[in-house]
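Just the one chain here, laid out as structure tokens, in the form predicted on its own.
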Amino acid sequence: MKPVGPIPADFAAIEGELAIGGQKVSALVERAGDTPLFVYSRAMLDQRMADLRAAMPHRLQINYAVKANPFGPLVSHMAGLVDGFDIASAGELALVQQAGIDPERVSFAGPGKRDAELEAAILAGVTLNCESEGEARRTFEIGERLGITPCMAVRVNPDFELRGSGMKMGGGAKPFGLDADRVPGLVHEIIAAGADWRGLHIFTGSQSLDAEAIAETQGNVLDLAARIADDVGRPLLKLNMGGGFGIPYFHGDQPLDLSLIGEALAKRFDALTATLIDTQFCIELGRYLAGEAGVYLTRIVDRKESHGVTYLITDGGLHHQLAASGNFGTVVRRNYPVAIATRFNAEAVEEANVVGCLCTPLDRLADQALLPHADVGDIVAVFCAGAYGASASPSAFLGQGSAQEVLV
């Protein structure tokens, strides 16, 4: 038997069924018309933001990283909760524009921005987080051609990383950002070109559950930003300190200690250098805000045994939940939080493998999991599906198509 990950505590049952937003999963599926289905909870998004606001220093702003979940209704809901938005493509730019989000609240990062994307960003008035000297110079040229002053920040590749992060995005050779020692020179070039210099973006890593490591890294980010601002010779308008806050996916994972991070950051804010004393600080979070608020629902279409092993075969799979299948950066596959949603309160009595409908052995949603007895027609719930699910999975694989999404 292999344990499943921890189901977020916010979920409860109604008449024995998993409930999301006060509604039974069977009712949600009936309203949607079919499975597979992603369901996102407004109440859980609201609560996560409230908890974050309570724990973090008052002056710290919170941005939503759209790449985590670009579902239009969810993005629109987040507009009323967060201070800003971080995007990484022209497609995401169009999405925030459609949501009516003020471009002053938007920053655009990414190491491979095409000229058309730079032009769209300049026309929209969002802040471009420049990742190289070459990208900055293309931005100058496009701005001059358009007759528009571009808003520009510099993304820094720091000489340190976030310890224990799932994906390291700083320290050493990286495609992201400009090596720290070259940043002051580029900032001077941006200012000399007449662009609107907005500040720095320093992102070190993601998916960390180590609060002490996050606090240490945030301190290192502040120290680096202060050194760069001193070298530039002017106060720093804004500092995007990145994210890194993780959520528990696997057995044994413990939730992040927000209070430790908030207290450590408050102490640092109380002792800022002159070049940072009036700086606007923000962090960018995606997975941490939306991940636990989402559930993937998929129906069992067949139950079978092979050499004494039970398989529950669903109408969903890795084409919607690549991460849960273990094929999105996981070295050793472990089970996500999984449950039989239509028997949510039932006793776990059998070991079963939950697999998807694709013709590949990679299509696994749970291995050797101890679950209630389930049969054809029952609904399986995969939790922590609110980030990097629908948009980060190969929905076109084998012609299966996308899952439906709802915000409740």
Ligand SMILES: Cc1ncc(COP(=O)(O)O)c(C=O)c1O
Contents of the next structure:
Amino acid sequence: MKPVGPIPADFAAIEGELAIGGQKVSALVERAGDTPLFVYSRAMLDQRMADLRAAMPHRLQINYAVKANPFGPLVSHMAGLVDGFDIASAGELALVQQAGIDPERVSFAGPGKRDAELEAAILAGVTLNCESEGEARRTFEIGERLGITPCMAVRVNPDFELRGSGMKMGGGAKPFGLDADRVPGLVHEIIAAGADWRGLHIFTGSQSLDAEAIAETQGNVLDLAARIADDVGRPLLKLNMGGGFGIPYFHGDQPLDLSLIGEALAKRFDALTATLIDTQFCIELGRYLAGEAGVYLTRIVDRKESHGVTYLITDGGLHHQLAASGNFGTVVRRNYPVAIATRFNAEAVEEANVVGCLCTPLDRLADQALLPHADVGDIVAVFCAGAYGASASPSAFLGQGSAQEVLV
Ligand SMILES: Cc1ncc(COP(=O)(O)O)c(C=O)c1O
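Can you now output the form predicted in complex with this ligand? The one shown was the form predicted on its own.
Below is the entire complex, every chain and molecule, led by the chain shown above.
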């Protein structure tokens, strides 16, 4: 038997079935027409933001990283909750524009921005987080050609990383940002070129459940930003401090201690030096805001035994939920939180493997999980599916098609 991850506490049953946003999964599936289906809960998004606001210092702004979940209705809902948006492509720019989000609230980071993307960003008036000197120079040229002053921040590749993070985005050679010692030189170039210098972006990693490590990294980010601003000789308008707040996906994971992070940051904000005293600070979070608010629902289409092992074969799989299959950046595969949604309160009585409908042994949703007895027609729920689910999975693989998505 292998344990499954922790089901987020906010989920409960109605008449024995998992309910999301007050509606039973069978009703949600019926309304959508079929499985597989991603369901995102407005109430859980709201609650998550309320908890964050309560724990963080008031002057800290909270941005949503659209890459975590670019589903249009969810992005529109986030517009009423967060302060800003981090985008990573012209496609995500189009999404925030469709949602009517003020460009002043949007920053565009990511390596390899093409000229057409730079042009779209300049025309839209969003802040470009420059990842290299070359990208900055292309931005000056395009801005000049368009007759528009580009808004530019510099993304810093710091000399440190976020300890214990699932994905490290700083510390040593990286394709992201500019090595810290070269940043003052580029800032001078931006100012000399007549562009609108907006500040710095320092992103160190993601998916950390270690509050002390996050607090320590935020302190390092503030120190580094102060050093750069002192070197440049100008106060810093904005500092995007990155994110890295993780969620519990696996057995034994504990939720992040938000109060520890908030209190440590408040102390640091009380002791800012001259160049940071009036700075606007933000963090950018994806999975922490949206991850636990989403559930992936897939129906059992076959039940079979092989060499004494029970297989529950579903109409979903890794083409929608790559991360749950263990093939999205994990070294050792572990089970996400998984349940039989249509028998949510039933006693777990048998060990089963939940697999998808793709003809590959990689397509696993739960291995040797202790579950209630389930049959063809039952609906399986995979939790923590609100971030890096539908949009981070190979939906074209084997021609099985995309999953539907709803916000309830
Ligand atoms: C620049 C940047 N911002 C934000 C994020 C969002 O990270 P998470 O969803 O873990 O909060 C990432 C993730 O890779 C990133 O690269």
